[in-house]
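Let's start with one chain on its own, the form predicted alone, as structure tokens.
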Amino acid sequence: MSTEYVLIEQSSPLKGTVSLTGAKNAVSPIMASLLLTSGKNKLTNVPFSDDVRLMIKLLESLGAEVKADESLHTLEIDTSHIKSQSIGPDIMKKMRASILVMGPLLARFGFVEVALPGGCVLGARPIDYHLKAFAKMGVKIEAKGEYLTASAQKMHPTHCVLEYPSVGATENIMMAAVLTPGTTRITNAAFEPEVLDLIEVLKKMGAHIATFPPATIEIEGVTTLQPVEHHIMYDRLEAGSLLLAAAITGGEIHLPEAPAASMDVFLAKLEEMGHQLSYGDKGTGVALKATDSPKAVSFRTMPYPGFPTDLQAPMMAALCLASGKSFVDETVFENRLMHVRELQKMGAQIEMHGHTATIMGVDKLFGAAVIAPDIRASCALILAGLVAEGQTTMTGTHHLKRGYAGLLEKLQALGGKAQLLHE
């Protein structure tokens, strides 16, 4: 059996100007979300990554006609005949945003069989925000070995006050409520601009959905939605990690599709760093010129619309080269700081404390043998690997193609020296 990896090579400054590709974050939610209707859906602009591709083979699994266009970026998905409200571990297990088929499943049929889910190994990430408000709106829930069975003969509009704000309990709570009768209300919803992304299309569809502070979304249900075109919003993560890449290696790059009204904090670091950014019109559209000497900061990842905990590892991997001592501080996912042994290994000086980084700037980085441990983490250790003096050989490579469409090819279009390969 062959094993496929990622060669990186020190490069030189990436430049250049790129396309960005539909979010990630948004698209398995909004394709989970076409459930809710009986007809033919398109969506554009969609990131085919493996996640996408596996959502897919769910919806199919269920009945869906999907027809994929990978060149255009295209899906057109006819929901007419869905024959199964059943998913098992071979999907389920792949990929945590499976989930997410509870909400359609159980607001059009009324049932729904799943497997306990999974993904990334980023700590516990429990389902139970998801399953409590399921009950408070009467859907009885059984677990049968592993898998979990919820069915409601008629679900009742509730009060769902979540004790975090959970991106993925707000979206299914949203998607089951919009078909219920009645008024249900979610405080301490989670507002990360692809919840709001989901929230266009379900308003398409013709849900009744307001939102209003402090942090509440309000849905009124409706009796029938109808099937949607709809364009998914760019990625301000992937936005992010190609900044990034510009950043660490003294570059210069323009992306002119990138969401900045909805990157502040980010984008606001990358300042304090010393990198010279400059802003399109309407909030869309950034451009990065490096600085020469970055300097260290401090953040701590937090929901919407504090750092996303999803630039954290590759906002880590440029700090390992920025002059001074920077304080990364997790909050989002416990197991989120597993990339800092693989940044170790190749030269970076960080120490752990709890969920604390601690990393102290160095002139150098060493190409060596690394894992991806996550999404996000395969994205850092690309980018440490670009100015790593020798080569770096990264596996893991799954979670690469899970979370990104094109990633490497679009590295290698502003000079980046990375490639996938097999031996």
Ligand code: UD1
Contents of the next structure:
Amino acid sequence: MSTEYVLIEQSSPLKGTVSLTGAKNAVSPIMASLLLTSGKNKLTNVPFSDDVRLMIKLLESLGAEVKADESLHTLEIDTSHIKSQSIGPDIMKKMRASILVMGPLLARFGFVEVALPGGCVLGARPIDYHLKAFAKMGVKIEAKGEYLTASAQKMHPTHCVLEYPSVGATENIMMAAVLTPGTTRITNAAFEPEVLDLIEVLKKMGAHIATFPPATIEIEGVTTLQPVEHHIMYDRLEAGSLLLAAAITGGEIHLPEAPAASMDVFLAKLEEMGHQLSYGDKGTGVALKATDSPKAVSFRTMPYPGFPTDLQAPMMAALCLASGKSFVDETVFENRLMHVRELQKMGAQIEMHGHTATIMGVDKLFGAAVIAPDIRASCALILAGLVAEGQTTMTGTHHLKRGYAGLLEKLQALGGKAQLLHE
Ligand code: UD1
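Structure of the form predicted together with the named molecule (previous: the form predicted alone):
Below, the chain from earlier opens the complete complex, with every other chain and molecule after it.
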């Protein structure tokens, strides 16, 4: 069997203007939400990553008719003939986001059966908040073999207090509540921009949703929802990844569509490093001119609007070459520092203390054979490879392809030497 890898070579400063794709973290929940409707939906600005292709398969396996046009970035999804509410292990094990069909299927059919997501449900990255909230809404949840079945004669509204503002739990509960008569309230809800994009879609369907500071969402259930047409928001995390690619190589980049207004903390850290940033009108568009003497900065990942955990790994790659000592504290996920070991192979000076990494800036990184342990780490290693002396080969490419649609092509267009190869 041939091994796929990304070959990355030391590149000149990346320069140019790039357009963004639709947001990875918005498209999966929005695709799941279409199960709340019966009819023809249309999504535009769809990022065709492997996760989206898998989500298409999932929806088709339930009976949805899907027309995908990858070149136009559009998806037409007809949900008139949903005949199954069961998702098997082949799909569940590959993509955790498939758990997001639970809320919509429960709301529309009162039943859903999902294979347990990879690993132990109540272990690392559990779904206990989702299940507790469904149980409070009158859903009976049972584990049967490798399946979890959830059923309800009639769901009722409730007050869900999340102990942590989980993105997935907030989305799943909202989707269950929009067709549940009465008022459901979510306190300590997640307010990531992708959650707001989902709220916009649900409102277009006819859902009644109100938000209250500091973090409450109130949903007044309705009896039916209409099919929708929606343009997926631009990906702030792809924007951050590309800005860092320009920053690490000492280049210049313009992202006209970047949702700068929802990237404040991250952008402030780039400025603190010494990079020059300028912004477009009304919170959209960012341009970066890299400093040639980046300074160390420290940050802690937090729920929105804090520093996004999804940009922690790519930012760390840039900090490996910044002068001074940076502290990076990963507070959202307990196991999201696996790129440290790989960056160390490239000559990075990083010490780990629990969930905190201390990075001592070095003058140079060196090409190495590295393995991408997750989606965002794959981006971090590619960025490091663009400035490392010599060649870097990165395996574990399925992570890159799951989460990014066309990142390598965009880097190439900016002058980056990174290509997907087989041996
Ligand atoms: C989503 C994003 C992911 C991002 C994350 C945080 C998608 C497809 N993925 O993931 O890229 O990094 O938000 O912004 O949108 N938790 C529990 N019990 C639960 C649910 C979550 O303990 O039932 C914990 C998790 O283990 C984690 C934290 O809450 O420590 C945050 O997780 P959550 O916000 O739910 O992340 P996801 O929705 O899975």
